[in-house]
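Here's a solo chain for you in structure tokens, the form predicted on its own.
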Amino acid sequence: MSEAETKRVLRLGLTGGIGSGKSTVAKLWLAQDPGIALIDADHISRGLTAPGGAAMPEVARLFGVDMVAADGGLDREAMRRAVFAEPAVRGQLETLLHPLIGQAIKAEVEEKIRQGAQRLLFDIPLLVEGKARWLTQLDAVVVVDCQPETQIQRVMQRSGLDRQAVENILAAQASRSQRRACADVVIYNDPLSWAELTQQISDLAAHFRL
């Protein structure tokens, strides 16, 4: 039995729709709580499909070389178009990636615990979509919430995507009501000043240190 299995640490899930400010909340939380360690599922997933990533040989086999960018990583724009044109492609990609992501997360959890983490913060964009898997593994779920129009404007400004592309992404994600139904805590990040958001995260971090 691994150290991660024998030493019980608090496991907190953090999620929110695209453009909700979830990544900002994660950064503030880490700054407020030196005893917490971040497990970033999206970062792990991107590493698997980066140039040289463990998933890329199978991506090329399943979806063809058109899904491989010039640098050898996943052509994310081509995959985005394929997913919206044929929803079954998303399921194929998830079937490929999820076991690899699970293995990588398990290894990272064990490493963080060996390094002395007292709490783990799992940043999981699709936590609600995969709730059957995740909710049994987490002690509490924190949802970052905001109005859809705020999400659209934020994503358009930072990514350069047009409105229809962002709306398509939102439509493919869990709804606000579905996320809120899974939440133990909701941070309504719309609108909040930087000071107000920082104070909310400070209070939240203090609560979970108790």
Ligand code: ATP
Contents of the next structure:
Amino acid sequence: MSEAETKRVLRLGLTGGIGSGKSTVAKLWLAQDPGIALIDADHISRGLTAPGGAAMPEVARLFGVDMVAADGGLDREAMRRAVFAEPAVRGQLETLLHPLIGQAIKAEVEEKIRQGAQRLLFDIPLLVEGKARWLTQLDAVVVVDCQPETQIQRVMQRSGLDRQAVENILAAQASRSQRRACADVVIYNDPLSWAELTQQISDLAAHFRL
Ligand code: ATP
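Same protein, different condition: the form predicted on its own was shown, now please give the form predicted in complex with adenosine-5'-triphosphate.
To see the whole picture, the full complex is given below, headed by that same chain.
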């Protein structure tokens, strides 16, 4: 696929803290705009260490077969223990995964364009934490924002984690102001009813279709 072909497509980044409503926004957006395709960075990243994932041979070589679960995927519990015992292991895993994630996303982008996508919505939870590497490739960044208390309530309800565990996750993520500083559009998904959120996404989808 030529560079000109991949460049013509509008690239939108979608990000927000845990429980802010990114997936909900993405789902509504896809329903409103048949010309947009979703690139889910988390899903792609998880697939690399799933059974048969492209990263698994290198994971076994670098960290040993103890990190490979019976199904052939990454033994996440063993990896958590290894990172706890030796924090540098996290960096080593990220160094291994990073180029593979980049390649897998590029391949998926080309596939979506081949299938006729005119716009791409990149759901990238850690877009802001990952810095400009991503931002430079995007035409616009949409941030889903809400009060931390709303995030805490939503995540506690969904996951069964306790308040402290959710607060720890929030503390490790970018702050609201850091995220908003990267935004071209902010969706303030706090006091919004479903109808209001749907209307906002419908307006936004129409704006980017123009
Ligand atoms: P994560 O980063 O953890 O995957 P997320 O940002 O993708 O989270 P969602 O999964 O979209 O967040 O939303 C979290 C929860 O909040 C879901 O249960 C969703 O149904 C609910 N939710 C999202 N927006 C609203 C809203 N405007 N009103 C009520 N509930 C909402």
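So that the term is clear: the rigid core is the largest set of C-alpha atoms that superpose within 1.5 Å between two forms. Numbering follows the first chain given and starts at 1. Note that the structure is a prediction, hence the values are computed from the model and not measured.
- In this comparison between these two forms, the chain bends at a hinge between two rigid parts; from R179, Q151, D123, I44, that hinge is at I44.
- Annotation: rigid-body hinge motion between these two forms, rotation of the minor part against the major part equal to 19 degrees.
- Core-superposed comparison between these two forms: A55 shows a Cα shift of 3.2 Å.
- For A85, the displacement of the CA atom between these two forms, after superposition on the rigid core, amounts to 8.6 Å.
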